[in-house]
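Have a look below at one chain only, the form predicted alone, in structure tokens format.
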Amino acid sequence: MKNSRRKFLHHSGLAIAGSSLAFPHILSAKNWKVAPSDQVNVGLIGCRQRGFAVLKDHLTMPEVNCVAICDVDENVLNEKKAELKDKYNQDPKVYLDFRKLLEQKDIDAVIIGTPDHWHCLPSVYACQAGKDVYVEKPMANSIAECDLMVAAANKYNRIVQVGQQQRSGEVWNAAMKEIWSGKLGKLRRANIWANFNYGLGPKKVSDTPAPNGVDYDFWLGPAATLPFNDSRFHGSWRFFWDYGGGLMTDWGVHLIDMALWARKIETPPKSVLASGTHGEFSDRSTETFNTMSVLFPMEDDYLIQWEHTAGTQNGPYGRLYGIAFVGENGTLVADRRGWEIYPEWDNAKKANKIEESKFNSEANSTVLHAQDFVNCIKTREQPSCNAEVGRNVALYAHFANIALRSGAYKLNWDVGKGKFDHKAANKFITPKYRSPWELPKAV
């Protein structure tokens, strides 16, 4: 594609946003002519929920073809080419095993929406067939894994968006010019809640076998061989280590990503202090915390603070999730839907610090995320949420877990050695392989 095109299309991004949301007919319906240099051929590697809804995000995008679709989930895998051809006139081909999707010539770029554990490989050997990825969030399951993902997108040159969709959202984004106009004044602290019933994770049931048509073995991939139970597969994996992190890496990276982007910050913590507990659920089969409180002590004098109370929907400010970010002047807070300032009070004056204001916005994040990483595949500039933020963000999530599962409470990060100051969390930053997976030692 010729250079201006590049341009035109990097700096007219939030009028292409502003067109897919005002008229998504007209992209859904795919009745536009693309020149074939401007189309993006994209293949998806884990079907079911989120990965299908992102995979739709990218389809209201003309230019946008669905080639390939992979699961391990014979079932899964028929019902979506169906609905792809029915709905979105796109016939992709099917695959049970990534590789082989991942050695089709065609596809520029794949989209892996699978559980945490199964983000490290797909994203490391898809970049190195050439192949851009949009990969979900967390960024991957592990410290380890993060590192080596980002490796592999710089050594090989690959554009990488993490799912971290808030980043492209119309209300953080003018929440951070809010904030960065020095309209708050200097910021202190970023509290930051999420609280949802959901997190207090599947009721408990007995083994069984897996279901006809599943490659169980193959969904487990590199992680410890267990029995199937249906609490630990579709819709429920995250909380169990092996698969992922709980509240804390499903909300917990969205959430401590607004508040380090608030102070723009691009480097982990070098410290973490958590509290939790697993909480007396005799029901439920779960893993990991559904109860935490966590510090983030930063420099410059800025605190981030996070906590969740799983199995409950309410919070400050009458949010079941959120962000003040707390300034000198006043108080932002916001969720997804919109934001509000709550200003100091100056008694000297008799009168509000600042003025109250507002914003709200329906725009669909998610789609503006998409659209940012197509644009950028185009112009090979950086998307919004790159590699490098997805692994900065995903350390903090981990950080806070590992302080928990490590009975350690509070741990200083050593950025040069790549550890903690303590012998059991430092058992956690890389996975073990289940043969005959590889975590590769290097890309």
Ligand SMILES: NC(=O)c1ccc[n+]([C@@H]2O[C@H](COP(=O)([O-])OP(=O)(O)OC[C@H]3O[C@@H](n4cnc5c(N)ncnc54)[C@H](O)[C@@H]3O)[C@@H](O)[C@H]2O)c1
The other form holds:
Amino acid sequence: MKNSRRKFLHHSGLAIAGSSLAFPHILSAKNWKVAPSDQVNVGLIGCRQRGFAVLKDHLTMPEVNCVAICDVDENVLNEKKAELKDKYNQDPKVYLDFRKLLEQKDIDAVIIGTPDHWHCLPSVYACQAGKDVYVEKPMANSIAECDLMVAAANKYNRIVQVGQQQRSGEVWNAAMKEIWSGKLGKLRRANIWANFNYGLGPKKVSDTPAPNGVDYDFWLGPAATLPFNDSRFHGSWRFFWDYGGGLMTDWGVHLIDMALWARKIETPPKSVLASGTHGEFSDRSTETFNTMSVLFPMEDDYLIQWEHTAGTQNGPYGRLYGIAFVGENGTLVADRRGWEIYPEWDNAKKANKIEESKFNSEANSTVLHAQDFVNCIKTREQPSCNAEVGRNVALYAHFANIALRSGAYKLNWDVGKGKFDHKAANKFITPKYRSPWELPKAV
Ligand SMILES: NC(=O)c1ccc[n+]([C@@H]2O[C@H](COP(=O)([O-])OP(=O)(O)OC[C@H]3O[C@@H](n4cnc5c(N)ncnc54)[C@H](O)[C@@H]3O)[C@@H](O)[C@H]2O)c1
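Could the form predicted together with the named molecule be given as well, to go with the form predicted alone?
Whole complex next, starting from this chain.
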């Protein structure tokens, strides 16, 4: 174990004291029963929706303290600071620049809840600063950024948990157990669909000055300079290529991950076939694809199929999103609430090939995912969705978008060279960072 418990204590700044004067957060009501050596101090970077939700999930654990929060929107920062004080008895330091937060010595781990284009640099710098990282999904907004984040996690021996909470969820763990038991027979296909109204994107609005308290240039960060427009800002950035990848990355990394896990696949696809449309909705402002169908032909007679139709909320088996794991003996259909098995019919025996069964769970998978992360911070074991897992599935989603954006429709990936067999597609591998931000060549 390269990173010993002692080092963990050293990073947390708690080994030398136990003095509540030196570490006032230890006085907080939720923590006085937890030995200082067992406490985990976290900082949150990107506080609005998901980041704050993930922080709250961490705060369900008595050993977790929130000692710092950072956002480029002061309005968000002030609101979350007040909520943390009033409802969670936490008194974090506040920052507008994540690099300053990373200098705070008593932080053991950071939670990164920024838009996708702002996942890479905070993660890499956090690893370099000796902090463990919970970074939201998709791991990053490009292939090269994902690679760099894996390299940083490995080089600095950091625990990195990517926010694909389904890996920790009861529903999906039970589904995997069922599939791996062999009951379904050989798993031949995973049909995945994700239909969401929100996928159509925000309503078109005119450019305006950025709201007071927002450091818009910092929000853009490595992305190109553009005038402020609310339809590209909080929450809605996910429909613009500079910041996100639309439904393909938003939901693709959650669901394709399950199709990979079911067959224990840990490598990127060798090829991808994608088609789709952007669709012209005159009142909507988006760049990403509204409708997509994607095929990943895998080895050993396995096919992963993805489809989404933004602006609809129906899908197969009465589920707006889900996966049908198609096996020789039956199909297991799952979403986050549960799954059921539809058996194949045996003509000779005049009976179902296997028994019908169902599984449901109300357990909060994000809380379980946070618990897994905090446990791994202490044990230095690998979490359920480590950097490699997060990178691998992010590549599937990015490959699909790139196949369509480049006009190639079919792409082959050379793992050794880290390149596609298509010139235009290769241009999407590494994003161009806007100065003064630089994508490091190595970590
Ligand atoms: N795991 C899940 O189920 C799940 C669900 C929703 C969102 N997400 C992911 O969570 C992330 C955040 O999504 P969201 O919907 O909360 O976005 P959001 O726009 O609501 O919040 C992002 C916050 O980050 C801040 N921010 C932007 N750049 C920053 C910077 N450089 N430093 C500090 N703060 C910065 C913004 O001001 C904003 O407050 C995304 O990566 C998204 O894909 C995951």
